[in-house]
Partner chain sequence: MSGEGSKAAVGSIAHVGIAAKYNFLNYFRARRFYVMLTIILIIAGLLTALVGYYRPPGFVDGGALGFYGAGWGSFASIVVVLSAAFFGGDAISGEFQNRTGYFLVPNPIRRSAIYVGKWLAALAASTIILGIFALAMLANGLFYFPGSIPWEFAESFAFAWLYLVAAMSLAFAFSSLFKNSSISVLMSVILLLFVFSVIDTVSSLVAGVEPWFSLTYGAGIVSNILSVPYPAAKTVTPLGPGGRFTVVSYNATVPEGLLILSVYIVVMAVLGLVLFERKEFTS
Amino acid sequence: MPPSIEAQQLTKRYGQFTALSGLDLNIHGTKCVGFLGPNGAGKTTTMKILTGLIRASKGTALINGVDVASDKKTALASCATLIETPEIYPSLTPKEALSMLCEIRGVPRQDRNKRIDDALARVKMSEWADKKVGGFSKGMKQRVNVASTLLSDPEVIILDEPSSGLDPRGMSEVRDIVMSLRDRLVFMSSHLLAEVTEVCQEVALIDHGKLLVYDTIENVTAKFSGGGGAVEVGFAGNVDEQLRARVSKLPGVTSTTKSNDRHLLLKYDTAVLTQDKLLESVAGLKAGAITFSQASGLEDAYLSLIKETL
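In the form predicted alone, the chain whose sequence appeared above, alone:
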């Protein structure tokens, strides 16, 4: 049977706050699926339920048809995860850290050295195998983290923003690794829409704990990108609600959505505003805008579907 991830009416409440609300999502086959949504949409909550780190208030999470809550060991036997960004003991080498994980995960002793060597080779860290992790860059540490997901030869890999906090080179390296894993089922959350467009074949988009759409990127783009223009603006500092409100009030701007802490996706009426005039207006705010780029079809679809952020 092909690998699968299923969420059936997944709901998670924290007191009066509902992080997930009846989420239904069925993913089958070997491919990479991007998991998108604004901050607080419920992405990490979903992944933590799928991997047994927290329990749902209601509903069922299944990996390869096995209920994670009732039989976690079986469900996760063929699944590897990287949730948020785990730290590695700085005094250990990659080989030592991965050897410890092999022991925890029950990898047969006679297979461990080959599994470790193969995993490090896949993430291009073989030459650093016996160097202490404490001297590594963040990107190098993340490559070792990704290598850790490969030790048990999983059918399903769940990654929570694997490129978060990395410099452009580190992001590119992790992106290449993820693309090489399409012979498995990879479920990857990200705020980087260009990255999802490049790496993934399908996308699931949630907001306020509810699934808005799950389809191929081509279908989502064709159906929801709509008319008008869309651009992404990067700022030197974090985008707060006050800045978003200022940009929203610019003439011709029809919607603004944070794609991450320092980027705003803007949709504008092309009948009212040209792109160069929009750039002048944003620069005129003197709010630290440092990049300005045409939004991709997926970004345009994202803007159409996400009406407002939490």
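Numbering follows the first chain given and starts at 1. What you see is a predicted model; the values in this text were computed from it and never measured. Whichever C-alpha set is largest while still superposing within 1.5 Å between the two forms counts as the rigid core. What changes on going to the form predicted in complex with the partner chain:
- Relative to the superposed rigid core, Q142 undergoes a CA displacement of at least 2 Å between the two forms.
- Fitting the two forms on the rigid core leaves the C-alpha of L98 displaced by at least 2 angstroms between the two forms.
- Remark: with the core as the superposition reference, the CA shift of K72 between the two forms stays below 2 Å.
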Second form
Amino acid sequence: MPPSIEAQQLTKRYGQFTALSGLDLNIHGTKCVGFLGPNGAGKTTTMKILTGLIRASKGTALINGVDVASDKKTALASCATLIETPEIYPSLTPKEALSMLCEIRGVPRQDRNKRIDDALARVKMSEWADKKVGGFSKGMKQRVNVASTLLSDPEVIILDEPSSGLDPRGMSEVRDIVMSLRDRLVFMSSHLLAEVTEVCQEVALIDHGKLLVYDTIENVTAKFSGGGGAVEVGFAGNVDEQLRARVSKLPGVTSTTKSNDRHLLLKYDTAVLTQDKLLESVAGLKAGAITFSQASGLEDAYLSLIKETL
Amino acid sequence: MSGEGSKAAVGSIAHVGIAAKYNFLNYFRARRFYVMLTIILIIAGLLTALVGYYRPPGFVDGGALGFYGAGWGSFASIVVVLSAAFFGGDAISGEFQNRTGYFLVPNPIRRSAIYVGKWLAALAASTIILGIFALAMLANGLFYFPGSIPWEFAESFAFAWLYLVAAMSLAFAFSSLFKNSSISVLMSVILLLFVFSVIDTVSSLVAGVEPWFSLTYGAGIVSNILSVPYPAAKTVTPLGPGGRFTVVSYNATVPEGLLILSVYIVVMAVLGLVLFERKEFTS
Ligand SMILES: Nc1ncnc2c1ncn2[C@@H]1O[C@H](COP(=O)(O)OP(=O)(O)O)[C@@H](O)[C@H]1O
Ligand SMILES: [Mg+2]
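Next block, the form predicted in complex with the partner chain, ref. the form predicted alone:
Whole complex next, starting from this chain.
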């Protein structure tokens, strides 16, 4: 049976607030699926339900056909997870922490040392293997967390923003690792469009707790990017609501979306405006715009689907 | 990918052992174990020095049994409460507050196996502490009363250990109830050191009801067993001019005490486990 992740009418409420609303998602087979959406969209919530960290208010989450809420032990039997940024018992070494997971996941005794050494080598943490985790930086801990997903030869790997807290080199190393896992089912959340475009074949887009689309990147791009131009503008400082509003008011600009702290994605009407005119008017705002680049197809599609969010 | 065959499904009993092993390793290396060790060594050292210097009659004039009653009997409960709160009070809440649960929980392991494993690790760490304190008291006892270790001291140790098990169950339940680990540790200490004693006193003195529902009342058998004769189950003392008032005090008998301790162990273990099963990892 091919590996699978299924969400059926998954709903999560926190008091009055609905973080996740009737999410239906069926992922089957070995591939890498990007789970994309702005901050607060419900990505982590979905993944926490899939891994038994929280319970859905309604609906079912299945991994390899097994209900996580009723039998997490079986559901996660062939699954490796990295949700948010876990901490490791501070007085354990990476080797000990990883060998705890090997034992829990049933990696045979004779394979454990090699698996752990290989995993630590993959994340460039070999020389720290026997030092206590307590003194590690955030990025070093996250490297060990990434290593923890490589131990047990899992069929399904769930990664929630695995590159968060890592330096640029670490981020690119994680991308390489994820790409090498394409012979499994990888479900990876991210708010970085470039990361998803580079490593994933398929993308699920979520906003305000609702699934907007799930398809291959080509199809999503073809279906939703049409019409108008799209550019990404980088600013020297953080993008706030006021800045976004000023950019939105520029003539010809049809939508603006924050793609991360310092970047705005804009769509514009090509009938009104050419790209060079847009560059001039953004620069004319004197708001600290420092980079200006044409958006990719996926970015364009993201803009069409996710509107007016900060 | 090798998939099948490269891994064997691990049973939940084995998972309990794994969780216990690594949590114990973590306890044993952490500072708090040595802080706790220092605290009980200070208590034992002070007792040794004060008894050696002043030779208080309560200690040395009552025979070996009286000696163990005054030393071990008075302080064992404090050691039990401190180590239960120290090792158990944040065992579960810490997994949430320190986010270590995000490393351990999303794995093919039942939450109950994690809970029981952590409980065993905490019990092992605090048993070591209680054992060291008992050895220190024993060394003192043998110095003043060489050659005679009263059988009741062994019984008292067994009761104290049972009290430790119950206090640990209670501390774990509190650590499952709260998300903040300082609060859960503090609540365990306050409850075990003060609240239960107040309940005992209010219940017997004011209401004249035997406090059979109180954990510390049941734990009274730890010191009761060391007094000769065993204290009466109920004493009525006349008080005031012409004995117009009476003061009632109760003492748990051994079977009563054992029953109270066992009920607390079971009820608190179930309660804590249910709370942990339902608790959500939200930040
Ligand atoms: N414990 C909580 N109580 C209330 N709201 C929460 C809680 N956890 C998450 N949320 C809200 O749920 C929404 C989805 O959060 P999350 O799934 O973490 O988003 P993301 O897509 O960034 O991972 C957010 O608006 C967040 O504020
Ligand atoms: Mg998130």
